[in-house]
Structure formats: C-alpha cells, structure tokens
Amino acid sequence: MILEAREVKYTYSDGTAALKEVELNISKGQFTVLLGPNGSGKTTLFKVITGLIKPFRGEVRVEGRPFEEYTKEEIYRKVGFVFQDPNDQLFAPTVGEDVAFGPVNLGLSRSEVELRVKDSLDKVGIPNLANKPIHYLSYGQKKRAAIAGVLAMKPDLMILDEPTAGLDPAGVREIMRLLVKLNREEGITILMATHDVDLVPLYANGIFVLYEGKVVLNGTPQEVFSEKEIVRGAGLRLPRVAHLAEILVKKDSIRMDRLPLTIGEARRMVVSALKKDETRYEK
C-alpha cells in the first residue's frame, strides 16, 4: 500500500467531529475517488492525509512508514496535495517561479529545476505560460499551474482536492483527461476527493465513500454503485446512466444482469435485452 489511515479521528475546536476512525487504503499506481457529500470530511481527511493537520487518534502511514517519520523534504517527494482553489496554492509572481518553488527548495541545481519546471508545464498542456503572470490566467489554467507545480516534485502520489469544482465541461474533461494521462503513462498514484458521481464510473479503480466523517462503502464502482440504498442514505445518487437503466427495469421491464455505469455499457445492454426480446417473439 502506499497510503494508509488507520482510525483516524479529528474533532474541531467547536466539537465538530470531522472524522470518525476512518480507514483508507491506497495501492499504488491506482486511481482512487474519495466520493462524498459537501461537509462529509473529505477535505479534512486530506489535511490529515497530507500533515497540514494532526490527527486526535490514529496514524497515517506512506510506504509502509508512519507519517511522523518522514522529514518535510522526504514526503514532498513522495506525497503532492492539490488545494480545491488554485488562488489558495499559487503565489509566485509567474507561472515558471511557481513551478519552481518546490524545487529550488529541494536545494536542486539551476539547471535540474529549469529542466523540471519545463517538463511539469509540458505535462499539463501549458508550456507556453512560463512567463505569464499568475493573475492573468483563467481559473482551469491555474488549475494546470498548480498541477504543474506538484508534479515537479515528482511524487509517487497526488492527492486532488475537488479539482473539477469551478470548471466548465469543457475544462472538466481535459482536468480529467490529464489526471488519467498521468496515472497511466507517469505511474502516478492518484486520489481524488469529488461529490460528481458521474465522473467516478469513467475514471476510477477504486472508490471510498464518506459520509458524515466515515467510511461507509468502498471498492470497484460496480461494487459501490450496485449498493443503491447506502449510495442514496450517504447524500448521494447513482450516475445518471445507472439511474435511467434502474427505471427501464423496473417500468419496462428492460432486463440487464447488471447495473450499467457508462453510456456504452447501457447501450450494450439494451441493444442485447431488445435482441433477445426480438427472438423470443418470433419464436
């Protein structure tokens, strides 16, 4: 596993109980969701996960190790967070100075962070934007900039807060197109927090469900999907694709073994329910 959290638990000073024991596991090289409701804790977890905040009971452990026994220098190369708002991570004057920050302080040569800082903004679709200063960009190329940033700490693992939030269609697609790009053909390990259960059937391997500060439900997004009732009690609904084949089944009695995720897996299954109802009539 690369990333474990074993009963971890934080309460606010408010007495908010934010998380309650949570339990994650994380392989590596997989792209996992954490799907939840706003204020289910998603975005605290990830604080814990990442050492911005201290968990009241339990532990997280990256490769095996705790969390503790990693330097700061240590973990920023196993271990990028992107923050839900780009304007909350990017603070140099431009693009490639941003990029750069991590690495600089790494205490890398010149020559090695200009190399990264060009091969991250190659990775991210904007080599272009170097030069350009940060107040410039639209909303989805600050989210490429912060992206870039991270990557040029080349980490084994990225941890995205919401990072679809605030996109259009357009620029949710590309976000996505990346992130897969990079779990794919970089190796990199990818965890995801999103309440968009439409995005999780096309992306992921792996899904934790949180709701309320636990974990009520994980595994393939057959497997969590096809556990409607908790999906709907954790403040959340079915894909609009296994939604719509929930109701041919049960007012047109469209038969289909099981539930369909994406457009082409419903597709399929009811090109083959109306073929097989085609041979049963003419029979």
Contents of the next structure:
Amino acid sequence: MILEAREVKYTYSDGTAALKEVELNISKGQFTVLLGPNGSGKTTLFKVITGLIKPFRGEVRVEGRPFEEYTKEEIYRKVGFVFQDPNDQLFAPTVGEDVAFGPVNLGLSRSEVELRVKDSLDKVGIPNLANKPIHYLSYGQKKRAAIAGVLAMKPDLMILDEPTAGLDPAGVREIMRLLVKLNREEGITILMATHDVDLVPLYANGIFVLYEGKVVLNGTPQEVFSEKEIVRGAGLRLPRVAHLAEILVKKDSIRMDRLPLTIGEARRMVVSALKKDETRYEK
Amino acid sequence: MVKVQVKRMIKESFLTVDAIAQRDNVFTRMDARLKVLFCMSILGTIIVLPGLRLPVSVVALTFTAVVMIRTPFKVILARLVPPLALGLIFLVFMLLTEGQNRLFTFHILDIEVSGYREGFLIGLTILARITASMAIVMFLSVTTPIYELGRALMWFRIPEVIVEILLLTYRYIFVLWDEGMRIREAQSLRLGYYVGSSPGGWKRSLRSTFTLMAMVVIRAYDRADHTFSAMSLRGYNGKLARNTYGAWNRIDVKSFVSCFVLVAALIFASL
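Next block, the form predicted together with the partner chain, ref. the form predicted on its own:
Next comes the full complex, this chain leading.
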C-alpha cells in the first residue's frame, strides 16, 4: 500500500465534523477516484493525507510508515498535491519559474532543475510556455502548468482535487488522458477527487465514495455502481449509460448479465440483446 | 464624462504595459540588468544636473524609443497625465509665488496676480524633470517584464523580501483585479451602482464600493492561505525568487558600452 488512512477524524473549529473515521487504502500504481458530492469532505481528506492539516484522531501511513516519521522533504518527494484552482498553486511570475520552485527547494543543481522543468513541461504538453507569464495562460494551460509543478518533484503518488472542474469537454478529455499517461507510463499512483460519475468508469481502477465525512463504499467501478441505492443515497448518481441500461432492463425487459458503465459495454449489451431477439423471432 | 474616460485609460494602461513588455523587439531582448543600470543612471543625472537640456533630450529619446516599439499613444498619454498634472500645478504655484522680475500681471476681483520669471524657470525645470523621470520609467516598464526586472533587482542585491513581494504582487494583482471586476459586475447587475436622479444613489454606490473592497481583501487573504499551502507542499524554505543570471555575454557587453557612451554624451551635451 502506498497510502493508508486509519480512522481519520477531523472537525473544524465551527464544530463541523468533516471527516468521521475515514478508512482509505491505495495500492501502488492504481488510478483511484474519490467520489463524493460537494461538502462530503474530499478536500479536507486530501489536506489531511498531504499533511497540510493534522487529524484529530487516526493515522496516515505512506508506504507503511506513519506520516510523522517522514521529514517534510521526504514526504513531498513522495506525495504531490494539485489544487482545484490552479491560481492558488501557480505563484511564480512565469511557468518555468513555477515548475522550478519545487526542485530548487529540494536543493538540486541548476542543470538538474532545468532538466526537470523541461521534462515536466514536455510531459504535460506545454514545452513552449516556459517563459510565459501565468496570467496569460488559459484555464486548461494553468491546470497543466500546476500538474507540471508537482511532476517536477517526481512524486510516487499524485493527489488531484477535482482536476477537471471548470474545463470544457475537450479540456476534461485532455487532462484525463494526461493523468492516465502519467499513471501507465510513469508509474505514478493517481488519487483524484471528482463528482463527475461519468468519468470514473473510463479511467479508474478503484473508487472510494465519501459521504458526510465517511467512506460509504469502495471497490472497482463495477462493484461500486452495482450498489445503486448507496450511490444515490450518497448524493451521487449512476453513470448516464448505466442509468439507461437500468431503464432498458426495467421497462423494455432487456436482459443483461452486468451493469454497463461505458458506451462500449452498453453497445455490446444492446447488440447482444438485439441478436437474441432476432434469433427468437426467426425460430 | 472626460474624467471617467481618463480614469479608465489610466487603469487600462497599467494592464497594457505588461502586454507590451512581453513583445519581442530590440529593447525587450536587451539584458534587464543593463536597462535598470541605464535608467537609474539617467534618473540620477536628471535629478543632480541643472538645466533643461538633459531632461528635454531624455524625453525626446525615450519617446522616440517607445514610439519605435509601437507603444499605443493612449498608453503613453495615460502614463504621463498624472505626473504632468502634478508638474503643471507646481509650475503655476512657482510662477505665481517665486521671484521678483514680473512677467505679467492681471486682476481677479480686485486682487493683483503676478507671474515671475524666476518662478517660471524653477517650475519649468521641475516639470521637465518630472516628465523626463516618468518617461524613463515608462521606457523601462514597456521594455522589461516585471519578472525580469525582479531578477535584475536581485542581481543588484536588492533585499530578496522586496523582490519577492514585487513578484507576488505582479502574479496576484491580475487575479485580484479579475475577482474585483467580477464582484463589481455582479453588484452592477443588481443596481449596486445606481446612476440616476435618486438622491440616495451615491450612498448606494459608496456602500457597494466598500463591500467590494472588503470582499477583495477577504479573498486575497483566502488566496494567500491556499498559496502558502501550495508552497509548503513543494518544500518552501523561505526563498521564493532566485537569481538566474549567468555571466554577461558579448552582446550585453557591447550594449553596456553603447549605453555608457549614450549617458556620457547626454551629460556632456547638457553641460
């Protein structure tokens, strides 16, 4: 396990219990999604597992060792956090300087810093923006620059707070493809928060559903979305395709072995149902 | 109406100047350290040396340079209007109060008003110095992006904390400007800035302005908190800006010599 959270509790000073005994296990190399409606505690949980705030109770372990045993430098080499609003994260005047910020703080040599900046910008697809002032970037470019800044620290685990929020469909697709590439090609474990349920089955290996500060479900997308009532009770919904399949089963008596979560799965299911229907008709 | 237009022009000019400094031209390609050195020596000379020749030559040269790199006339005017207004007030004040040799005399409601030659010359010198200083600062701002200026200032051993504040201000002023504008638009859409014959209209506008200012301060505080978290996560150790300058290259040395000759020629011509 690269990350474990055990019975993590956190209450804000106004008395709001944001996290109530949260349990979380993330395996190395996984693409995990933390699903939850607004106010479910996703950002608070991320702040706890990145060490920005201390839990009132419970423990966070990174690669089997308690968080407290790591120095700041060690932990931030392993765990990177991308904020929801890139303007919070991009504080240097130019993209290149912002990406260089982490490596400089790690005490790397100038040539190594330059190499990491170039490498990170190449990976996120904005190598030509190194000298561009941040305020001239589009929102999508800012998101990429923010990811590059964290990538330059070469983390084993990258945590992203709603990376697709505020992006147009093309922007969402690009960012998700980038994250999948980083996960598969660079071997970086990804943990991202979202409430966009349609995205999840396409990219995630594992899901945790957080509701009112508690993990109410976890498992593969198939396992999680099979628990329709719990998903709906947690202020979420099924992916559109799964919802359509549910209606087809209920109202049109189409048979299916399992709930389709992607368009591909749904297509196969419908084609197979049509074929069965044709055979029956011919007989 | 004219007042509102001038105000808007001045505000826009501050945003446009940054965009102009990003363009590629002969001056933006020059080393920022050199431009800082050149502008500071010219500024010092303008303040120290007497006479009108040097400030007038500097104004002419910088105007030629900024026009050459196609700086919009509106921007030039907007940068110069506030200091020029101040200089003209000085000129009038000195003209009417300093000296003995009368240039003219007239009466307003039986009060005799006289203008003096000595006061006129002092006022004119002050006006010329203000204009020349503003022109040289304008030249620096339209040819040097702030982040380059920051790096150059660090190289000149300006305390890091000052440079860091300058760079963070530069980064977040645009974000806060946008947030402020969004709040203002939201207020305007709900008649927060009532323009009309209502006698209480100005009170409403004032209240909206204060709310806007308070909201921008609160949001700036929130953003500062988030930004500090982001910095901590990337190993912030109290150092934000870094000096990235290497050795001077051959072109820089040539430019340095040219600037030195230019400053010397200007001083010689003004003596």
